[in-house]
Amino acid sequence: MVSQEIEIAGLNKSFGQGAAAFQALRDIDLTIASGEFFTLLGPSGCGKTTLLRIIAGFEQPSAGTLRINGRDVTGLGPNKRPVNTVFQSYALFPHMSLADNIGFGLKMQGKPRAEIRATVAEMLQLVRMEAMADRRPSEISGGQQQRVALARALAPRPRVLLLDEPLSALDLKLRKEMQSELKRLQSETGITFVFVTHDQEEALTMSDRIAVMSAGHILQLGAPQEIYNTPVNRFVADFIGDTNFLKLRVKAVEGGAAVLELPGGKTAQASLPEGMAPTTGALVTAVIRPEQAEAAAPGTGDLQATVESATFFGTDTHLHLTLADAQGFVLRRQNRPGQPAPAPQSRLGLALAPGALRVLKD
């Protein structure tokens, strides 16, 4: 049985008093398993960093309880919780060597020198920086500084490591490298990671589970594949990756699926959210991801489209299309040698992947 590392019940957080109060978090109920890589994902102002700071002890909730490893820590300060935090700024001591930076927290805890030396050596090996122990922070790159900050946070062996957008200051290539590095560190240490980001790619590539947040609420909680493939509403579908939204009319409802009339007259089956049963003739919002359709010869496939423009992304090209009823559609096509993008105003068909079309609750 998987134990729960973090248990949050009925948690609310308000800033200010009376009518002017701002409610940052609303009725948060959440459990995070021991050894899980868990991500809080959402736009700026959604409450994700406030929730992280409450777990860390830097903020106190207005209501609700927080338990870590079965212990109620709701009113305890940061130094009395088995957690450590890595912030956006690495905050390394510039006058200290990397080894001394990593061992600083252990020294403040009064650990024996031999234990500090052994732990520092272990952490340097974990982040693959053994040969740089005597360097100063100014003598290493930003990515290496991030590794040192991680090593320093891991050295006291916390039960939970909190990461507040720690990769945001890195360039794209280095950020991707550090995504793999973070996942490796979490897997090797077995420590519960709680990661805050507004970057969907970071969340999808690293997380065991994701909580998508908006306006202080958790809108959807699940594995990356579940969040991406079966979003619960328009906000989640729009925030996680690229999505085509189509207004379509219901021709029939069969069990848990709807038969929808597509632009151009053909029909396609779409899955329905639990509890939703639209009436025949109703207009609904259906979604399909850009990679869940394929280009076909004009006059074939499920949809007919006119090419408006093409955007080259290296590995693939995004074709911006207009359907027969003037609705927009983006098709993601993998690039292959000798395959030019179709010319603007040219025609093509679209074949939809079976089961890819989904109806959303607006």
Contents of the next structure:
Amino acid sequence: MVSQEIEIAGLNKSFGQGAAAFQALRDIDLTIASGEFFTLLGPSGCGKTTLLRIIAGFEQPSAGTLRINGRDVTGLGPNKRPVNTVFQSYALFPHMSLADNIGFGLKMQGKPRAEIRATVAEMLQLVRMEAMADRRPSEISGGQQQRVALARALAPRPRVLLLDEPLSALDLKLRKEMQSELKRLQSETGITFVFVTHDQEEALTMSDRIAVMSAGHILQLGAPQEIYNTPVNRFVADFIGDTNFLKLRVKAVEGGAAVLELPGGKTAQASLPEGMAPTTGALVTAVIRPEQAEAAAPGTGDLQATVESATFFGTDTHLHLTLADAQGFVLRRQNRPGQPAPAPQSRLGLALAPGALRVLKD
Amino acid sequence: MRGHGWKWLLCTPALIVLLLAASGPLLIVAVYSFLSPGNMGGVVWEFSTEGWFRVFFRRDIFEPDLVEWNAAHLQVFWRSIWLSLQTTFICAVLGFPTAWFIATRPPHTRTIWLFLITIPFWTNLLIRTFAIQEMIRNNGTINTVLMQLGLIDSPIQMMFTEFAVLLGMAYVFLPLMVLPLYAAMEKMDFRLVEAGYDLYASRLNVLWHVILPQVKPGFIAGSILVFIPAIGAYVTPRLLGGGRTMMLGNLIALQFGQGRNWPLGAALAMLMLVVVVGALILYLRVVGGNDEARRG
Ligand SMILES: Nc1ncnc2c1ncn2[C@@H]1O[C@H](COP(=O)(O)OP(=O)(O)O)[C@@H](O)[C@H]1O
Ligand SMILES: [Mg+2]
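Switching conditions: you have the form predicted on its own, so give me the form predicted together with the partner chain.
First the chain shown before, then all remaining chains and molecules of the complex.
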């Protein structure tokens, strides 16, 4: 059995009192396994930082329990928890050298000097900053500060590392570099990572599991594939990746699937979410990812569409289409040499991948 | 460049005032310290190092060649430095929690607290000092209350002691410590405090290793702002310390007044200047240069 590193049950957090109270977290239930790369994903203001700060011990929950490694840590200060944070702003101590920054946690734990020196050297090597041990934080670049902040948080060998949007201040290239660096560090150290981001792509590429949050709730919890392929509601489908939302009429319901009437008269099978049984003739929302349809010759395929515009993205091109009933549809087509983008107002057919169409709860 | 030259004009009025009000008199004092005293005060234009000599030494009245250390002067120097250091220390110890309190209030209420801190500046120093006198006199407020409560039988002698001078100076100079400390704390990154706690530091360790290094510039500025006026304090030691706890400022005033020895007073004033500038340089070297020294 995988041991549970963090167990959160019935956790609520309100700021302020009385009428001015604001509930930042609502009924959070969550377990994070030991050694997992766990991501909290959601738009700004949804409560990610608040949850992280509660795990770190900077905030106390209004209700609910929090256990770390089986121990109830409610009421324990941040300095008494086997948890370290990589702050979004890095929060390196400006008056200390990088080596002193990295050694700070160990020094506060009362570790012997020789051990501190050895661990600091090891950490500097781990984040590839050996040559800069004696510099000040102000004398290195943002990306380097990020690495030192990581090393500082890893040095005391915490059970859990909390990372609050650690890469959001970096430019794209550096961010990609740090993403793989983080994955490497996590597998090398085996420490449980709780990673916060509002970047869905970052979440999908890095995580073992993702919790999608909105307005203080966890909407969906699962592996990246699961969240991408079977979003539980419109919010998740919209937030993770690009999605086409189609309003379609139900023609028949057979078991766990519905037969939907497509614009242009053809029909298609769509899976139904658990517990949803629409009546025949009802309008439902169906979703399909832009890459899960293929262009076909006009008159063939499941749908007929008119090209409005094309946007070039390097690896692929997004075709903005209009369907027969004027609903919009985005098609993602991989670019191949010698394949021109279709001209505006040209017509094409669309073939939907089998099983790609899904009915969503609104 | 013409544009540049023109901007210089903007600060000429201030420069002229500084020149007339500070440099001019300073020059006069420096010159006077090398002249001879007039009988009724003032100076006689006759070169003499007697003023400087008498800063540290005294001559026997009947046998001028018999020279000894001027113990009374040395005692005043020592008392001035020691009381000023203590005042600075007390202001730092009291000022830190005060500034911390203000800096951790919600932003819109900080202005109110700062405003309250500056209220004492609104009242004349003399009046404030008389108010302290009223509190600590033998039949003043504190002694009366303590006697009424039966805690003491006879009044505690507080007036005309070094304690009274310290109390008065700490009270007068405290805002000068609080304001720069507050300015440093306001600029402080409070996330560093969280980072400290996160890395297993206790409260005391966070204070020592994270907060103090960051508010050090405030401490340096505050210490300078308190120490310098403290060492030249005149009103407070005069009213609360009396004749027995004289400080440098009082000694200088005495030479220009009853003492009728202007060159000695001028030499004492110059000495004070030298001491203050020297102390300042030393202090900045030791405290301010720490960072560089540590890096080797
Ligand atoms: N100390 C606080 N006092 C009042 N409201 C707060 C406090 N901290 C966060 N909030 C509110 O809680 C909500 C969630 O904030 P946060 O956890 O920082 O979101 P996220 O990190 O997902 O962007 C926000 O609406 C924010 O305004
Ligand atoms: Mg946040």
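Positions refer to the first chain, counted from 1. Basically, rigid core = biggest C-alpha set you can superpose within 1.5 Å across the two forms. The structure presented is a predicted model; accordingly, all values stated were derived computationally and were not measured.
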inquiry  = Once the core is aligned, does E115 move its Cα by at least 2 Å between the two forms?
reply    = no
ask   = Against the rigid core, is the Cα displacement of S97 between the two forms at least 2 Å?
value = yes
inquiry  = Please determine whether the C-alpha atom of E226 is displaced by 2 Å or more between the two forms following superposition on the rigid core.
reply    = no
message = Looking at E139, what is the CA displacement between the two forms after core superposition, in angstrom?
response = 3.8
